[in-house]
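Next comes just one chain, in structure tokens: the form predicted on its own.
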Amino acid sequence: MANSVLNVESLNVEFNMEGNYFHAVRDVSFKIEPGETLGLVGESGCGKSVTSLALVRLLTQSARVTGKIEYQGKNLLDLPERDMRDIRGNEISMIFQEPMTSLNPVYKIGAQISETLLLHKDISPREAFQQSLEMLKKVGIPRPEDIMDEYPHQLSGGMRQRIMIAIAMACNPKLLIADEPTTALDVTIQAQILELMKGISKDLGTSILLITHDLGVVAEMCDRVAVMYAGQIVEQGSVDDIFFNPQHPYTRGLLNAIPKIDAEQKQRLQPIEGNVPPITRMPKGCRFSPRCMHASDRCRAQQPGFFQVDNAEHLSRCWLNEAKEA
């Protein structure tokens, strides 16, 4: 097999609060192959955006980030961040969970994309001008000449969007990493959207890190699943593993709380009681032990660890399946 494009070794991340560092993200390792999507999924506030950020360096000055982040026989965490600043954007690139906001409003489209290929790419302004036109028509922008005079808020959320695709993918990068990439759009603006990052995969070989809390984006994209719970991956394997095995009562549910299309009219949905507890009160032992039906003395005492579960790929972070592992 090949070598991993990028291949995460227990990532911590803490947070100084008032003199006191807490973990917003603990003990996370995996692995993504050349050309793979990988999906990243979990309730908000439990530590995925955290985890994308801490990937390229861009947490603030009061986290600390502990363990690897190995990509191409580096780690990024020793890098200088002058060499960093040459893999980020190039090789790894990062659509951001809300594009008005990611996009200067005082500069035109055009040159926000020339700026990443002028940064990274020993070119001209009139060549930088030319590969941002063909970005915009890669991505589906219609009029993308006129496209390429215009301002962010002349433009709709969905192209706003492929506008950020089009920057991320300026420099053909190695590793896409997409937060809530489909965040506010309607359902066929977010199909278009998905069908053009499984275009560009696909085509140039891209690998993607998908951060999403979207199920149904998940089995639409991913070739494999992780879900995060509290900072912690608590389960992960394929897509069919997570789907049609789900070991952990918490990636279960994820599941039970999604609507059936073939459900009965007046069948509720199955909520997880309660919320993610913050990051200065995280529970003693398992941290889904307050929200789960089937938490024992044990598992609100002691942290299970990982457990194969089926194949040496389907890992479950759960006591109950200590006696199933393979």
The other form holds:
Amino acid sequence: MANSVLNVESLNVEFNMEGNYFHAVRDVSFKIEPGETLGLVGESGCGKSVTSLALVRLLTQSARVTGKIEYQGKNLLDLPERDMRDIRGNEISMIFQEPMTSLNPVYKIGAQISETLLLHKDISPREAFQQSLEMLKKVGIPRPEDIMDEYPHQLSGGMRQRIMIAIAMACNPKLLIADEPTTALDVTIQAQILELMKGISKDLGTSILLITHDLGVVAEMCDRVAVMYAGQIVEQGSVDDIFFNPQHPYTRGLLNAIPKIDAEQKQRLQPIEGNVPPITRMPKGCRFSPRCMHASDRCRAQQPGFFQVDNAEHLSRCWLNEAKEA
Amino acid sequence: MLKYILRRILELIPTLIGISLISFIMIHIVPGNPVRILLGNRYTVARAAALTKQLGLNKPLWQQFLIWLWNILHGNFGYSYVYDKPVVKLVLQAIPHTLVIVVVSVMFAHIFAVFLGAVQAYFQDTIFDQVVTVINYFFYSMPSFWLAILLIIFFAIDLPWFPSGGIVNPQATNPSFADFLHHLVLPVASLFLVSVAGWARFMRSSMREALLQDYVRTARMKGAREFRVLFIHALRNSIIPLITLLGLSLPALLSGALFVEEIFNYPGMGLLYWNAIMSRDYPIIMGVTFFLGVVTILGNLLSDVLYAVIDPRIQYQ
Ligand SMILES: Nc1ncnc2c1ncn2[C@@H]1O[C@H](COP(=O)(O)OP(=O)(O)OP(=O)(O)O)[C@@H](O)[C@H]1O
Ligand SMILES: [Mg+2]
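Now that you have shown the form predicted on its own, what about the form predicted together with its partner chain?
To see the whole picture, the full complex is given below, headed by that same chain.
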């Protein structure tokens, strides 16, 4: 589709570690449509954060990023830094996992929200202050007038994440990248924050890239899902495709690991055995093969490409899907 | 806050008594006798006995100390043996000169060190950073008096750009402000260079840490320029520890000033103190020590207060 908000094509991220480059993200492609929420799921260390930081070009110097990140007809990777700055916080925003440390401890909340507005909009500090106050109301902060004048340490984690959302949404961006926005919060607050994000995305038509390792969150929030493993997307499709017709053994493994209330009461959770490999020691062939029950010799030797499953949007990177496709 | 400051000032009192007691004991432990020095070659046993009695040095030490304390309570710091003038007057004459040297060098050193350390941290591990680090170590490991001597050799003797001592040209009847500044350059430079080195090193590591914090990433995410990220977001956080250091390094600076004044023959507290020690001028030694104690403690208090001003998380009760 020509008018996707973001079109990522074969994105690669390599880190320079003592002179050698290692892939943390390999050949990742996805699109985000206007108003849509795309979930990016996977265990810890799969490369979700690296992917999201690559999108806004905030990775460290040691990272080499190649591929294409198409935004409004331009490849963000080719943009001069100055143009990229104009996009960050303005058209593409991001919120992070750690609300406790993501705000600057020495500046007042009001100043921190206004800053984004002042950086991008041609408005007076007074107007910026007014708009920040509006934003605080929008993200459901009680006593917004007082909070404008307070410091981050006076607020709870949930409040701070609301502030981060206010900062990220202040300029009404087209895309919000949320990297595990609720992982650090307790369950009731999590639900509130997710609800807030959902509401805002609906009201303002913002697309969201929601990064999480919690499939429950995905079910709640997302239209489509990309499942990531060891730096690659292994399965991609609509929420229904992923939840009701998962193909990749890794996706199935993740689904088995979420608690189900309706299922037989004492069914044990089944976490997938083993760990995500470090980027310096990626297995040959299919990267999931060492942990996969169905792995064959071919899986261990040869890396599978994507195979289409039941519809054109549902893709799986598993040899088992080759037969089905044909 | 006010209450806190008041309490801190009250806490000053026992500390000052302690400092005075220790320095009192020290000056009486070291060999040397003011009477012998004062009389010089007019020395006779009878004259010595008379002068000793006149100065009150014949009383037991504990009595001498209590008398001194008692007088201080009444604002009387005694008379200098050598100059025969009130200690307070001598100290007040000397303070402005020391203050000028210390304040000017501390101010410039602090600003420059913050800037240098911040930029070094930003360009950490580049050639620039490494070269500056080596230069820093060079000055850091150098005592201020030695640096002062080198500066005199290079910039007062080899290249006669600056005077090697004094506050103004002694020949001038009506010395100008420019002349005064001209005399200030080398003493200030020696204190400046020594302090910059240490502070820049400290600032560099503090800034390195700040640059790794999540709020720095947030600032970049907002679309802030690197200049803003460094000097608005990271800087304010990374100078917080430096402010404590400022308070703590005040005594070191003053003692640095002591040597520098001695070398440049600059008539500040340092020179006064130095000469007093050489001639065993007890009232001046005690008076200046007392004064330095007050300044040190007030410096610490000042840095605590600044700390609270800069870091909103700190609250004093
Ligand atoms: N700056 C870096 N230099 C070298 N390796 C890195 C760097 N940043 C991340 N990595 C590596 O890249 C891999 C992916 O990390 P990433 O942070 O993207 O994981 P994640 O999926 O976000 O996990 P989590 O759920 O824990 O946040 C990890 O193996 C990590 O060690
Ligand atoms: Mg992460």
